[in-house]
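Let's start with one chain on its own, the form predicted on its own, as structure tokens.
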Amino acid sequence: MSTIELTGVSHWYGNVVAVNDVTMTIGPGVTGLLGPNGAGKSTILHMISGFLEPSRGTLTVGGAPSWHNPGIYRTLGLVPERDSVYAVLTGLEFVRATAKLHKLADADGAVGRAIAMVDMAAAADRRISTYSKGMRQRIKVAAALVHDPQVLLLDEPFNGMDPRQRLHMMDLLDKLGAEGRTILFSSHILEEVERLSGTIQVVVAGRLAASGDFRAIRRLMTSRPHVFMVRSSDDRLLGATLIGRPAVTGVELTAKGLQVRASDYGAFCREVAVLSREHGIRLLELLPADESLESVFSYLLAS
């Protein structure tokens, strides 16, 4: 079994606590772990890999605990954000250094075909010195995938990567979780995971705010009250003809201009188009004010 478990799970440096009281189950296929930064993803996938103890709270990898487990590794890989590679090295020499540290039976094999996966082989005899960002983030999952783990764990592993790469990347992951490995990958882009995951974890400041379906939490993402700055060539009247109107729950004329509170950005939108034009209003600016993925994330842990 490749499942990861979390019950209770925190863990803290000192009197910052970074994870605060996490339980979740991850099982085959591909989990995004979303959130801003700083919000306790890394630290998760760092008690995931046996890098660190959790403070409290169980937390296991196939029923095994992960920490004080060298064992794990046989069936674990992981990609972290950091640089995590000898740049002296080739691509090819450093994915062999990790199948040597695995004692591969066939590690040149198994070489070649993780470097084949992630589409290196072109640039596998080159020194890592030399490569992109993007680069380095393949030759790095080619090291993680060496002794084909049934578990891979990634860190934002899609910073750096042109768009061809990105999808290069997704389309192996995905592939990946079609085969019932347990992948998980953090990101703070909303985009990465709703084109790679169905299932995510929504972490925000070390608790866990969300979890499952990814369809039904981007829903709740989405169908969550927004505020928009309007400036427009009459604000009062504007502001007159939009009190009442279903989509609208709140109206405030201010210095700047109108303060609106919506309860669905779409119609809102529509809305204040048709009006504006009816009413013979010229507009000037319309803002969402509050589309940050910190207040998004942060009307998930209220909610």
Second form
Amino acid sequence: MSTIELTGVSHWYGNVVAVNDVTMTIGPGVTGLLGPNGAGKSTILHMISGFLEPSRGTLTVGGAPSWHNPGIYRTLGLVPERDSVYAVLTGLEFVRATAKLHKLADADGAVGRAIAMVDMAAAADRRISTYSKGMRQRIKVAAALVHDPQVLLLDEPFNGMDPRQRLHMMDLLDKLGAEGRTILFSSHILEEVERLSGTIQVVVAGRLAASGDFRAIRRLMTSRPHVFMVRSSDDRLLGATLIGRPAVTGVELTAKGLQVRASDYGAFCREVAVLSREHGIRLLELLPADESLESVFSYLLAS
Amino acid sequence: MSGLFNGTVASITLRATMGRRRALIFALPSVILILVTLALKAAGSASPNWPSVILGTFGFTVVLPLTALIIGTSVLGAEIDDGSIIHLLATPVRRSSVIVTKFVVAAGLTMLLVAVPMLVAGLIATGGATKLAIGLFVGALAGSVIYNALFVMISAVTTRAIAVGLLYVLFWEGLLGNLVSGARELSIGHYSLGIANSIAHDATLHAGLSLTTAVVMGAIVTVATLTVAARRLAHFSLRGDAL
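For comparison with the form predicted on its own, provide the form predicted together with the partner chain.
Below: every chain and molecule of the assembly, starting with the one above.
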């Protein structure tokens, strides 16, 4: 009833392949769809939510194809990424309108429940245009939940939220997942989802690269080595000094400077400054070489 | 048709449309029309045909299509542009119902903001409830319907609805429809004029189409454009990741 199933799904825009032969099954509970920007997360979510036709492959939600099938929205709720809601309406009017569009028998009851679930009762009578980013996100979730869907899709739900709002949202998603709903959300920031339990699907360059348990990924994240490029007045001396420190696991002299691998980001950054001053070395440049999301994800994939 | 009208969609559309700043300029063309009419009336124009020229030509090929363009592209195009349409489409509501409802709202608003002012201008210009004033009013009502069906379709088909619509109004309605007699059969301005003239019977309107042609062609254009619009909306796609 609430399983999302992708079999060999691809999507391309002209010559550009955005999603390449993705096969996955997403069942009840919370699932994170993670990957760097442009990896194809949104394309996958748009296809699941029926707003993009797969170029190839089959995609079903609860056994029914979602493309060109508005009936799917009886069991599916969507929280789109874009922050555009009917800003002239109040939160309450927006959720109530959604309930009416679903032709719910007890619209008022459903509206009250949905608004309470996202903790927006106090602000429900205010116009959405006066809401903060986090409040807009929550009222969008309320609208997506008003018909009590078995499947809830959220595109970058933590974008622009402050840490408190983020925790609140994570708790809500965990709760909805524990109730047996299928919750799928996308995110490009691994740290954002640290508190969530459940599974993740990692998408890199349009392909499904890995899937697994949040906790395992989190362990890898904290213990992963960091690579820095350092240029200084005396690279050889600096390298010799650095290799003596426990936070440093490797040093290499390259044409562009010193490549340093550190196991502890914070400790290395403190020590490199202290050591270079002690030895009279002038630091010219210190760059984290692999902090791009792509490299983080590719590290995770390799492990 | 009534089964296709959705009250909730209508109320959201009406509030979202009138809530935008653009709503202020909806009434601008009609205000200008009335001001020009008042000025000409006061000046005692030399040409006895001026009500036909101002209300018929200027009214039907400039004021009516421009207002319909702004309103017709607002009810759907603005929501597609800013993405809020998603909240409407992520429900089981029929896509044809979304289109028809938005079209009805747009046509209603245009009648209120163009046809009614045109009646007022007609009453002022002709000095009472003359055949010309009534004819122009009825023609404007019909034009409100047909123009909006076209502009709602353009909004569903292209993201540059206002530019495309403006080109259509300027070149097709403004130039070809008046210069090339064969283009009359495909000019919404001329459908409106034809309908207006069936009541007014006024040669100075330069209506080129009979009532039957105007009504039949107008109905075909309305139904055809709305069908295309509904079909396009049923295949509404979100763009994916920035590539």
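Throughout, rigid core stands for the largest set of C-alpha atoms superposing within 1.5 Å between the two forms. Positions refer to the first chain, counted from 1. Worth saying up front: this structure is predicted, and the values here are computed from it rather than measured.
- Relative to the superposed rigid core, residue 75 undergoes a CA displacement smaller than 2 Å between these two forms.
- Core-aligned CA deviation for residue 53 between these two forms: less than 2 Å.
- Comparing the forms between these two forms, the C-alpha position of residue 24 differs by less than 2 angstroms, with the core used for superposition.
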